[in-house]
Each structure stands twice: as C-alpha cells, then as structure tokens.
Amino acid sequence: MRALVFDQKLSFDPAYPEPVPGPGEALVRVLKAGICNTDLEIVQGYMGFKGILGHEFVGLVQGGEWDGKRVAGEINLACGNCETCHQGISTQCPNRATLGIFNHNGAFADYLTLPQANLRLLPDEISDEQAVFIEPLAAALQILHMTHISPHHRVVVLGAGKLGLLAAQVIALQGCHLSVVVHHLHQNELLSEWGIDVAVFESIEPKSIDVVVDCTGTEEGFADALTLVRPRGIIHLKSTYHAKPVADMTRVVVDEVTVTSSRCGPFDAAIRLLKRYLIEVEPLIDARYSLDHGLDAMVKAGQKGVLKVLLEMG
C-alpha cells in the first residue's frame, strides 16, 4: 500500500505492508485525512516517532460485522487493564499507544488498523470532510470538560489556527465574551462570518481577561498568555511543544493564576455538534492533495496561516 512515512526523514512509499488487524482490531481503508500541527511537529522531532504520520481520518471498514461501515476513530489504544483504565481516563493510560504519534502507524495510508472499540459510526448527515474534522473537534471540546466557562467570562483565544478556530466556535457557544487574536485575513474574516469578535492583541487590557486559551503551540503564546490573564484567572493550554518552552513561573506563583490543559476529547460530542450543524468546518480546508503528493501536502501544510490541508486517497 501506499503511505507516507516519518523515519529520521519523511518519505513516501509506495509498497508499504499492509497492516494485520490483531485480535479485536479492525481493518480500515482510509478515505480522507487532515494534516495537524501535531504531525509538523514529529517531523520536527516531536514525541521521536517513527513510522506512518496521521491520526485525524475517515475510513471504511474491511470486514467483520462493520463491514463497509463509513467510521472515525478514536486515537488513543489503551490497554484497558491499568488502574487509569479502570477509572475511565483511557486518554491517559501509561501503556497506549497513540495512531500516527507513539507505538503505532497513522492514517497517512490506504489502511490502517484500530481497536473496533475506538471506532465511531458516522451517520448520513456528515460528509467525509466534515468527519476529517472529529477528532480535532473532539479536541477543542475538552477544553469545556477541563475549564468551566460562564457566560459572564471574558475569555480570548491565542493561536486562530486549525485548533483554534474550532476551540472559538465551541467556546462561543457558552455565550461568554469572547475574542480571537488574529494574524491572517482569512481567519478575520471566517470569524466575523461566525459573528466572533477579533482582536489585536496590543488592544486587549493587560491582566483583564478571565481565561486566556493558547492554541499557538509556541513559548510566545504562553507568556501573551501571562500578560492578558486576570489575577486568579485561567490559562488553559491546547498547545503541544517539539522543543521545551521557558515560562515566567513566578508570575504565574505571584498572581495566583491556574494553568490547565487537555487533550483528546469526547467523539459522540464531536458528531453530535456536527450532525446538527453548530460548528462549521468546511470553510478551514484550505488544500487537498492525493496522498501520491503527500509530500507536497505537508510542505504546504506547514505555511504560515494555512489552515487544514486534507490527503485524499482515491
């Protein structure tokens, strides 16, 4: 099969073995998938993964009762015995493994293999492309589990990237006072068509803000973080580092400020948003390439301000 592999040095081979599917695995042929900064990330160096880049997909099933059956699928493979695992946060297992970021290939190819446990029907109302968007959807909606936001909060968003813009529509749904901090023209104006307040950030009173959510994914991002956060405010991160980030921890002491974070999310929330059309996802694709050109799909994912660069298979 075809794939696009990280090895010290991303390459794109033709004949790679195709997956097995191991004991309650399932077999998928992946239809679609999205780039993520996660994957610019572990080609930087990120996580020291080697093997096929990928984790945000859509698929059919091959075999088994799923058989033909159209699925997203959860990333995290836990090992379902550990104390972790038995409290329910299988997301943070100590024994996973995690598609296209540790101990097992990615979506990057014409197949790979999951637990059937993480996989997710789709219904008929979400298209393809919309079901690339689940598991970074998932994402932004942790970010509500982990952090209470009121109505009342004034909240800011860092980093209007992929994540970002996501993380804006579900925050904005709380109804709070909510502003992006923008770079590129085509973020504003996908915010403004949301009805979602932009904001430069010299303009934004220093120490105002309730919770400051860093999408950025860099050491910038977090200490523009420090300087919006309101004492005993939030700074909830969603931010990933291929390189170790220098922090004003004093500040962080001195003001009394609650720094938090989460990762993956909940998929059934995810489709749900999506199935009844309350977040928009489409309007963030800006590239398709075949995964025969997967190399030039990342190089052009990896442009300032590009948002989602999605690989089809064929």
The other form holds:
Protein chains: 2
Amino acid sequence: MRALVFDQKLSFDPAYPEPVPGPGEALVRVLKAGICNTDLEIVQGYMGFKGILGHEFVGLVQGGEWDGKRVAGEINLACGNCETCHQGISTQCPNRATLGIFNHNGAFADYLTLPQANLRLLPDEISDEQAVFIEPLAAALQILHMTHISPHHRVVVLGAGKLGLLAAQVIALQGCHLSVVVHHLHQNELLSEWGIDVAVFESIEPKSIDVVVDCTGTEEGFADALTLVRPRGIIHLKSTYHAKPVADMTRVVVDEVTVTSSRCGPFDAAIRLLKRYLIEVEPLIDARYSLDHGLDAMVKAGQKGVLKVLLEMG
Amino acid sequence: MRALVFDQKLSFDPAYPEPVPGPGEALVRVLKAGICNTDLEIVQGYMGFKGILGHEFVGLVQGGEWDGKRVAGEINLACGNCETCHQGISTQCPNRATLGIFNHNGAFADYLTLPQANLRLLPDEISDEQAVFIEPLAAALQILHMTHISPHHRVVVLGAGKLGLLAAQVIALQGCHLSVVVHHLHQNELLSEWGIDVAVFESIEPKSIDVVVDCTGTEEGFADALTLVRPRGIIHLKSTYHAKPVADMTRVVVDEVTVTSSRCGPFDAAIRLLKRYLIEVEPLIDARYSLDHGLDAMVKAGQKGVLKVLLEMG
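Switch from the form predicted alone to the form predicted in complex with another copy of the chain and give that structure.
Expanding to the full complex; the earlier chain stays at the top.
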C-alpha cells in the first residue's frame, strides 16, 4: 500500500506492507486524513517516532462486525490493565502507543489498524471532510474538561491556527466574553464571520483576563498569557512546544495563577457538536492533496498561515 | 399608566401612578414582557410581594444619556455598599430589591424604573421578542457558572418547561451527552428539532448520571434527581419551590453527592448567544396578550404544558 513514512527523513513509499490487525483490532481503509502540527513537529524530531505519520482520519472498516462502516478513531492505544486505565483515564496510560505518534503506524496510508474499542461510528450528517476534524475538535473540547470556563468569564485565545480556531469556536459556545488574538488576515475574517471578537494583544488590559488559552505553540505565547491573566486566573496551555518554554514562574506564584493544560479529548462530544453544525470546520481547509503527493502536502502544511491540509486516499 | 398589580389578589389597574426615577435611575417604556413561573408563584403568596409584577422585559429608555435606546435590564437592585456587593456578587446583596419580585415595581406596566447600571443595550440582531428571553436565558447560563459541565459528562435535565428548554439548549452547547426528561409532546418535538435527546425517566440507568439539573419545580424532581445521580455526582437545582421539598439527605451524604443551585445569571453572555442565534427562543412563545388582557394572560400562563406567554404594551 501507499504510505507517508518518517524514519529520520520523510518519504513516500508506494509499496509499504499492509498492516495485519492483531487480536481485538480492526482494519480500516483510510478515506481522508488531516495534517496536524504534531506531524510537522515529528518530522523535526518530536517523540523520536519512526513509521507512518498521521492521526486525524476518516475511514471504512474492512471485515468483522462493522464491515463497511464509516468511522473515526481515538488515537491512544491504552493497555487497559494499569492503574491509570482502571481509573478511566486511558488517554494517559503510561504503556500506551499512539496512532502515528508513538509505537503505532498512522493514517497517512491506504490502511491502518486500531483496536475496535477505539473506533467511533459516524452519523450521516457528518461529511468525510468534517469527520477528519473530530480528533482535533475533541482535543479543543478537552480544554472545557480540564478548565471550567463560566459564562461570566473574560477569556482570551492566543493564536488562531488550526487548533486555535477550533478552541475559539467551542469556547464561544459558553457565552463568555471571548477575544482571539490573531496575526493573519484570513483568520481574522473567519472569526468575524462567526461573530467572535478579534483583538490586538496590546489593546487588552494586562492582568484583566480570567482564562487565557495559549494556542500559539511558541515561548512568547506563555509570556503573553502571563501578561494578560488576572491574579488567581487560569492559563490553559493548548500547545505542544518542541523547545522548552522558559516561563516567569515567580509571576505565576505571586499572582496565584493556575496553569492547566489538556491533550486528547472526547470524540463523542465532538461528533455531537459537528452533527448539529455548531462548529464550522470546512473554512479551515486550505488545501487537498492526493496521498501520492503527500510530500508536497507536508511542505504546504508547514507554510506560515496555512490552516488544515487534507490528504485524500481515493 | 396601565399595570398588572398584585396585592393579595391580582388586578388590572388602568390608572396606576407613573413611576418617577430616583437618583441614578432611568425611566423605561416597556415594549414587551414575559410571564415567568415566579410571577405565578407570587400570585400564590411567594415572597409576600405587593405591587406591579414582572421582571422579563424589553423597553425603550425615556430621557437621559440613553434616551430612545432599546434595553433589557438586570433585575437585582443591589445596595453597592455591603460586603457581598464589594465581592462583586451583587445578585446576592442582602439589601437588594428585585424588579417585580421584592420591594420594586415590575415590568407588567407601561413604565418601569431601574438603576442605569442595570440596563443593557441591545444589538439590532436581537428582536423584541427574543430580548424578553434575555433574563431567563441568563438564569439558565448561571447553571454553567455554578456547576462545571464538561464535554465528557452525562447530563440529564428533568423538566422541559420554559426554563428547562433554555437550560437544555445551553447545556447542549457543551457537547456533553445530554438527555431531557419530558412530559409534554410539544416539548418533545421541539427538543428533537434541535437535535437534543429526549428520554423517558425509567429508561435511564439509576446512579449513572454525572450532573442532573432539576427544572421541574416539584418535590418529585429532587427525588428523581437523587435516583439518577452517580456517586460523587452533582444535582443542580434550577427551580423555586413554593412548598419545601423533603429530600433523602442520607442518600446525598452516603453517595457524596454535591447539591448546587443557581438563580440570576450573566445578561452579557445571554445577549452574545442570542445575537449569534445559538439559542432558539421563538418556539417557546405559546401566546401573546395585550397588557389590557393581562389577567387572561396570567391564567393562560398557569395552564399545564403552556410555555412562554408574552404581554405586549404597544
């Protein structure tokens, strides 16, 4: 099968061996997949991963009880037997593999395998392209699990990239006073169409914000968040950093700031919101490439200001 | 002016004295007002109130800086000088009066007065009829301030009356797994149109629900909530009871259940969600009456299964 493989360098392999599902696993034919910043970071050495990239996908189950069904899939392959799994926090299982990120081949290929329990059936209301966004939308929703955002709160989202635009949309559903700090005109227009306020960083009063969500993925993002957050406020980190951000932790302590963060989130909730069309994902798609041109797609996805790039297997 | 007045019994007065705004107060010509369950309870003796009923309204400011502007108004008249006000919790001020509920004449009249600080300007996107729902929608949003509802949660709303239908809509925006227990066919249809699940009480597994929101206003509501809530779960009370509900508090303690509640909420958040049309309120209007027929309107509003009844001053 065709596959986009990283092993010290990224290459397109037209004849990679098809995966064979293990016990309890399903074989899935991938229809479409999305390129995430994590994929770009892996290519720069993050996680030391070797294998097929990709963890945002929609596909069709091949064989078994769900033969032919259209699915998305949770990306963490938990052991199910450790204390963390027994507490129901399988996304944090210390023995886990992660689709296309750690110890398990990913979705930038014609086929992938996942435990049957990771698969989620998709309702007809959700298109294939929308379905590719279930994984990142679930990650955006996890912000709301880890941090209580009240309708009374003043909230700022820093960074309006792929994840920032999803985060902004789910936070706006809370009714809270939300501003998004944006650096690109296109994102500015999108947010305005959605009725979400756009702000210039300098226009926001320092120490005035209840919850600052940092989606910048940069060291400066954390420093900016510290500037804006009110005493006893919350900074929620929604970025992976491939460099270690150096933070003024004294300010954090003196102002009793809480720093929270989140990673993978609830697929079911993402499906419910997409099904009701409460989150708009189509305008986030900047380009579509055949898997054959996956290398070009990765280059495109890495360009400044580019939002979601999709890979099409069909 | 015309007014619907309660003093031991409810009467329509065609020549009630017009109110005179005090220092810092604005005079407002009422355009439309909504009848709330609280109004029905006051007529049955709740709060021992005497005066003009009504606290859900849209109106036009008469005179002053905002002359001619269209407004809604927060209903709590706080003293601004006590410890509770200094903590920013003016809705809980122990010295407060409350529009049409306690010590301050309400909105079922041609004119009312409110402190200028209580008024909220309305954007053009919000119609007069929508604006009448800002107060109850704010109250529904206060659920989310007092109780953290995560996208992972299983939530049940008991009771789909006027407030229950607003509560269901704001909770559904969280993406959580929500079911609403409904007793009337009309509400059932509305919820289904919105894509919100309807459930029969008996079909829900006992002790399985993370957050149960009781909007029934009945003693049975609390008992039902206790049946459904999981150990360490939350019961959120969103009802005023004119009888004292007798509750099995032993179950609460044994299962470490948290009981929270909420009353008035954030007008700004309600305005933001209505402006983006994320909450649909028009289908909740069951009847419209001229203020002249206010007594009939109150009878209608008290009938079983009837949702919002509006009074029109025009």
